[in-house]
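Next up: a single chain in structure tokens, the form predicted on its own.
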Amino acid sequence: MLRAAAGVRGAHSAGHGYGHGVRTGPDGAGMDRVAKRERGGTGRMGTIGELGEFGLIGRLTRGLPRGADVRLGPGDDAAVVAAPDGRVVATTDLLVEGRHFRRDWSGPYDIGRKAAAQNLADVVAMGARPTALLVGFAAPPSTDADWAVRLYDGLADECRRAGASVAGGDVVGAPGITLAVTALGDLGGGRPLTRSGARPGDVVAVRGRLGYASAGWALLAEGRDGPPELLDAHRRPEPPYEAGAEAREAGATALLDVSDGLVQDLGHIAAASGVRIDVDSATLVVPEVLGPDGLRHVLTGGEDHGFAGTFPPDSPPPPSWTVIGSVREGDGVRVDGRVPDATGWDHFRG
């Protein structure tokens, strides 16, 4: 059972601290030593149903990277976290077996990457400083120990790369693999960055690879094997996690990940802040490798996990940044002054 508790002032009890005895340290190691692995079990450690639960805990919790923010981790009821700003940050996600990865496309390692990826990402997209995650892991009991001990190693390296720690979670025996991810982030005294603050005159900016893991997607149905560039950024995204920071030091007035499409995210700007985007697709970068439909990629292709967000005139994005369009008064998204055809995913429609 996952359980979550506020806090005293400057700090938060979070989530099920794996709570069976089992405890962590630091863990300096980096993303080489299990990136080099082959995809898949092994099942030189047997299955998950032989190795138990706590078995399983005590394995998955060991190495786990623990920074500063993290002040108890796994081995109670729950985890205590440092939120010295007064305020948490906090969002989740849910990945579900054939329906966000498929595991004949993608290794444990992968997937524990993306897991992590896609709910650190949502963190950075409101100017926040990722601090921690908590993960629930259901699997069957047929389920080859090497490979959940692998999809952990991949959470716990791309926390690494964004200076974040698992601290807690739960493991329970399902039909199905299913994640449920938990991100935790510290404003560091700063407002949040949120969708509704947009206003007319503002610019427009991106961050980050766009159409990547569409392009990617689509190669894997196809039952194609390249080019390895774009399956990669499928099984595993890369957001550039500095961009929160870099946004607000900008004074952007909102921000998001693009996780669902360019246009379909840029709505939600446009929605939450009563105004109207165009985007000049002249100005997007579409590489030569997305293929014939590379325009469609970038603006309806999600997963990639770059960022968007919207900035004073005054006040222009770095120059990582690529200004794609403006803020207008009106409602919704237009590309080259017309309402797109498609926008981008969504769950319930596919």
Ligand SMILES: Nc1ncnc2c1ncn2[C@@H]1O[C@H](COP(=O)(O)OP(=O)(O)OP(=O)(O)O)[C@@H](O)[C@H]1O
Second form
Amino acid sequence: MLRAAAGVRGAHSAGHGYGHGVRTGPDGAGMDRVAKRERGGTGRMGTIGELGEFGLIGRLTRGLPRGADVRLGPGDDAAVVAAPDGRVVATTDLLVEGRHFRRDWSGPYDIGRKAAAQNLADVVAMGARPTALLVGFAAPPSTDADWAVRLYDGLADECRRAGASVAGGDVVGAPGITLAVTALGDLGGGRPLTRSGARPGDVVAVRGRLGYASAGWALLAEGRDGPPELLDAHRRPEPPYEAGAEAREAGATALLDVSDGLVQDLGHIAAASGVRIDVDSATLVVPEVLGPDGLRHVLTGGEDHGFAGTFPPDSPPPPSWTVIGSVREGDGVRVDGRVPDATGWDHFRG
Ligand SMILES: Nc1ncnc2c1ncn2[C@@H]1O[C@H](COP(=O)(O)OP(=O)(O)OP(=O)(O)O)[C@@H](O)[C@H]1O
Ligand SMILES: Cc1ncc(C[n+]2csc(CCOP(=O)(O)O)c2C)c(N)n1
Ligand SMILES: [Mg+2]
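Hand over the structure of the form predicted in complex with this ligand; the form predicted on its own is what we had up.
The next block holds the full complex; its first chain is the one shown before.
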């Protein structure tokens, strides 16, 4: 059993509580008001340092969704998760303050949603059904407990969207916020949709938003306000989780989620499959809201966690997908016949 939480029962609101404007302008205008709202609560629970490690765990794990796949959830040395298929799909992704998000740009609820979404999308990109998350949470002791609770509200809600549960995790004091999330999934007897199955003659198709998170991040980085749908796309991706099942049913030969940039991620399919991928930019949906650099955001912007896949010519994807190109013999990715100079995000190249 878990030790009882030391803290007061949470009085936080279950609402999202995020605004739509830019959190900071170049002059820092409105920061105080923004900072208060983004702390995610009233500070009634105090800091996580005051709550203590086990008080915090007790508070964070209270009320989490618990699906049938999680046979034993938070509270023991490890969780027990069902693996009906006999194989477990497993993936892990870090979300690091200053690298993936900033606390003056994003509220805790959105950061929680994003941490879950980027992992759940990877499970779905294997053609699997997400079952459980394990959540490593590092934060300074001075962090408001309400902030941490709101983050877990976001994690829990994103899990609900994908039909998964939080099975366990770890908390640790650290100089900044880091979330290390591991997601598990079940293939339900199906074959995994790997990156290596694309064949010459296949069509290439995408599902979900592309370029929105990148355009939103660009606005935030420049300290500019802009359309809420862009700013929020940076804060919180909304992967169309149904894409995995759709791709599988349609006979997809390869699938991945677009996390680093469409061209770069298609390059992973091209390399793993030993093929060339040709993208026809005229087929890409570039909504006006993305602004003058819209095509660049669509081609190279990451973090929307839409899906890209390849499909045999005789079994095309359903209408919810957009066909954007074809698979040929050869290697690499071409856009309108040319090798693009920008492809996407690289953590070590800036
Ligand atoms: N530190 C590591 N140790 C072992 N394998 C790793 C490590 N980092 C990445 N990998 C593996 O390399 C592959 C590509 O990793 P990557 O993180 O780029 O995944 P992705 O789905 O393309 O992008 P994202 O990070 O957005 O999920 C994955 O199979 C991953 O498990
Ligand atoms: C504060 C801040 N600075 C920069 C970015 C942009 N960014 C960070 S990681 C990434 C690609 C996916 O990463 P991963 O491969 O780790 O999933 C992108 C486009 C951001 N979101 N926040
Ligand atoms: Mg991925």
